[in-house]
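The chain that follows stands alone, in the form predicted on its own, written as structure tokens.
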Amino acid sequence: MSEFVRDQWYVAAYGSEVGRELLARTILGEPIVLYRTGDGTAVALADRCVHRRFPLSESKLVDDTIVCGYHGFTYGTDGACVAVPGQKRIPRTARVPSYPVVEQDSFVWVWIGDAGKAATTPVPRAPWLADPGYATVCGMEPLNARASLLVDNLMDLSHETYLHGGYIGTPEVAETPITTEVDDEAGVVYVSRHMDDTECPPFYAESTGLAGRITRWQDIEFHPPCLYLLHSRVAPVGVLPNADGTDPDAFHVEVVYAITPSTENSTYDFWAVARDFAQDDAEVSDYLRESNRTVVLQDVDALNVLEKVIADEPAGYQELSINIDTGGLAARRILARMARAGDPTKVGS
């Protein structure tokens, strides 16, 4: 089974979907409800009375408290009951946990772990879906297996080939090496596979008019545990950037990932895909929208087949892993041990 990575950063909605409508989320096991008060601050408490466990996010928000829709009990903003039916003596326990938030870059993220540890600890950055620079298209879809195999799947791109042929893959992905390099102090893994002389699949051919033979580039970061960036140029064959790094005649795409675990074998997949062209051209971006959502629910499709297999399986399987999987493979032992570092029964394990 999956092992969390606590204390850390998660994202729970894109801002757009948090509102005065209460919305569940289930984060790293631990079921949140998320509003935001009458002034626009997003706020994020456990999902469960401490009556009788009933979700708060199946209440009523009054204001900026939230009623327990089974009895009653009334929860203000940093989760402390501030009135309980048929007594005026509010018990010295009823409090639900309440998260610490922080909204940047579009998302909505939440502390998962010791609240303490919250202030002294940056949010992983993605500027590119907050800057007026790009136009973005974005969506969530949830995925019905483990965390981990969708980062097994994100450090790979050389399933494009097969898996998404028609939209995003073409031979040239699979058939080309690529360079991995970790940064073990910072936590980053970083894949790049450049291609010189490539087909250019239909993905970027209707969004940017690109026709014949490309350049392109794919960069990888990834910020373990939860954030990827994928880097991508594409460009005539032989058009380069400038020697001084600017790179006008080609074009750029940043594709995010916020890989948020729901339960040991469920994952939100937040995507978004922001480009610095055609920026006010709907046709393209509605285009995007859609190419870029198929392509993922084939991965859903492709990662909850997986999942089932996994679990099927007898113990003690042996996979194969070869050199297009470096990046994974790093991606792993870094969460892996992030996850010892979150849990002191494993540390020295």
Given for the second form:
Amino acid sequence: MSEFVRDQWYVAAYGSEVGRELLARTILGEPIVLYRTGDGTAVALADRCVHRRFPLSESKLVDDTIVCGYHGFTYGTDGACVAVPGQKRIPRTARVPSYPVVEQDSFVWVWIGDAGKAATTPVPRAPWLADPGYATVCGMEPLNARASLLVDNLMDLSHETYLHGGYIGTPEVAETPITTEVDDEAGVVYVSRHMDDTECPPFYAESTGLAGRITRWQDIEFHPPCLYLLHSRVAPVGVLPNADGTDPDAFHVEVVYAITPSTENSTYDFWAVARDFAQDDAEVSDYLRESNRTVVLQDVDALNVLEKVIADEPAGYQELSINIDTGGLAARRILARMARAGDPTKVGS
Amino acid sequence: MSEFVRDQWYVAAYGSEVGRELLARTILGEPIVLYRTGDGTAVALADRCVHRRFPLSESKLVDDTIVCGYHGFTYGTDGACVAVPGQKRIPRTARVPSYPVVEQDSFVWVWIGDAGKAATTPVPRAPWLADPGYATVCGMEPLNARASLLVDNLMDLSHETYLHGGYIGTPEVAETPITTEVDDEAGVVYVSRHMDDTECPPFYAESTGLAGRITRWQDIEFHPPCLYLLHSRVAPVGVLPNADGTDPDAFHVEVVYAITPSTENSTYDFWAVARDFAQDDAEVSDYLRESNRTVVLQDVDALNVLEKVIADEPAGYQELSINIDTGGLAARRILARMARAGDPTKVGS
Amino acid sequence: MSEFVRDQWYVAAYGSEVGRELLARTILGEPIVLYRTGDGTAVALADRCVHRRFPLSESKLVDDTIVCGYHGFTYGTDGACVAVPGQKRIPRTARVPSYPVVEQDSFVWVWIGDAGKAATTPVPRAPWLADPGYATVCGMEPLNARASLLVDNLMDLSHETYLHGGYIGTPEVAETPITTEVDDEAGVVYVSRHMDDTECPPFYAESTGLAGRITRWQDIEFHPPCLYLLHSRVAPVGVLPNADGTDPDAFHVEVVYAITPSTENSTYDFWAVARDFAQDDAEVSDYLRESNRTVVLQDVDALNVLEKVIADEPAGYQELSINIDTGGLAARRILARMARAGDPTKVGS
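Switching from the form predicted on its own: structure of the form predicted together with a further copy of the same chain?
Every chain and every other molecule in the complex is listed next, the one we just looked at coming first.
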């Protein structure tokens, strides 16, 4: 039984990935082909020809239409067939689903599920990624593991100490207790870890130039099912925001993850790091891109291992959860509720 | 539930592939070992030792017997054991099935199913392949897709335009309507596409020397379950056969496919191209061999993709068929009827 | 349904493989991590962190504890957690199973199943492997096949003639009848093949220097579920042991196999060859190591093929057994009895 949360916006790609080449992505198990029309509009269609199910993504873009690479069935941007081989009459049902698309904050978002609900559901925001006041580096790593393992991973940053030592982890991350808040109505989980006097890991030392010990705040906002924001603040020890909320002497990094389930056991792991300092320093950009990609790949390796572990383990395996897991467990609870709500057979269960 | 049509002749190999080396093939899911005796007779036995099921094809041919590579059980050409290790007495049941074999038209045909019906069932014919009046090039490509996808592919040549452009496809193939005839009693499907005035694709331009536009006829005969014949005729525009049926000014190519299901999801794709012109021209042979192999591999790539698509798709997927599919749908209908007829549990269903 | 015989000692590793690096092995389907403490004691723990099931074998050994590589849960040698991240209180249930371990005869034996029965069950013996009077070469090859195929293989050495010709096989092995004895009470199967006047295969000719024909005795003892001993005796033709049991003019090789099921379809194939001659001759050691490893890999290749054959074959496949299989069939019977005895749902069935 699929646990996908369907009636939601998901990141299918960066805007920069979608162009005049056909791009294949599988989102919540649905094969999708993405492209951009001549006037720049992003289009998302089901990636299977209605005739003999050939992938449209392995076909040809001619002007704004896709011509199937097997028998030439030709589709417009709305998914309707405009030509078929050997006859003039086009069957009324010759049409593939088209998906609602919104471009925002550098992402191409697609709506999977009941299209009627798309217009009334706001697209989640990660404004820093398209904000000229921030410099952003980003990437996407395919994960051969279920999305929930990535949610677990990101909700509990104590793993930075063990999995990401030498990059973003220091002993204090695992040692410092967290506070967790859950806004059940809005469906948002907040996890905070404020380290007052801590070692500065290379990721921040190299990018900010801070030399000594620091005050380091990690404030997570998770908007299930798919958008994870980590507001990261580092400053010299004891430097705090002003009473009016301004914070000129600190360095702010907005770490954004868009977690898009591809299949039951694979996930697109979109990651971005936006900073409000050294915006024009290409060396800092290069360093943060390489460094964060390394960190993401450390997670990918660990989660790919866990996916295999789960595949091999007997049914009924029990995990042990402790305080650090409070945010992750809240996220699971909200995700399960959303999955039930989107599945009429499960309502009230 | 297997959809194999069992009580039929299938091509297991070219005669030239069967010799004094043991050759393993899996036909309709049955592992078979093929070899040729000292006097040149082709033999087909079940490829599993009766003792501990070791593949006889990974064993040793000693004179006309196979000596199992694990414990030395030794089999004669009729499948009966003639020696076992450590004792003189050979158990009565020490015998592997042997399959009826016929060599004809360059192929080694084997009979899968009820051997009692083999003698009364004629072996399908493709006489050009062994006719000195024709020059033939041929090959076999393993396909990681079910046989029915290859039948679909070959019954609807409109795909030449899209999948084989630059080789055998031109726009006119997909544009020209077909005529389809089904001889339900004989179990043969005929599909014809006659292009009166069309571009000459490289495959024919290079091999015949024809420079301008041509008359191009494609006359398909499919003899389910496994033999596909494409009578291809090209000539300068307007050149037609004589009233008496002779046709000296046209070029004739007999394209033969033998479609042998290996497992539920894999197939041997035997292909041959026989021509009645430039019979002694090795350059033309080389060109047609390379060119047709390229075309077959384009099909193999596309069908391997489709097999994966089918494996991933939800149950109840609906295709959309149009006029070009008339022949393919007739072939499916006859194949389903043959499968039912060969399966007593399905008769009348 | 698993056919594993659980309440038994199995070889998990050679003692030389277990040290200050974490070693992962899967025994009877259970993932296990092995290491040695600072004082040299071998430890075997379940290889899954209780928190989020990360493999402890991909973690870090710190002094005598394992620190989980994901979130730092820290385990002592008894499997109990001694530290968790972000809090001082350690949950009472934070503990992984630890396995009884015995080091004996160069092997690290672990007890899978009901630990309460370990103390009263003797660890099987292969004393030659740690006997200074013998020189031993050994290795372990992973087998992608069920353990029972290796038992079958070793109980019927007639396969030496066909699979290991040029190494240990000669025609006489398959030709010479065996005698089989089964001690049902002790659960031991004995198979003997005494060749009075036989060709000397390279394995023995090269290592002993014997030039002519030999007397060759193969006396197998199989102690189900896992320990296989082949007492091999070679001597010049006609040289027999003395009446008092001494046998100074023969060469004795003790071939030991420890057969450890890893999963239902994979096995650790531990092999050792101990000799009472040329004990200090490194060249003989090198020769026997290479030669026996080659022989083991010939078996591995054949059994990996058989495992695939079994996976593809229809249910209800029937083998044919003859005299040479008497020992193997007895071994199967005892293994099935042991599996039933260890599974309360099967007792009396």
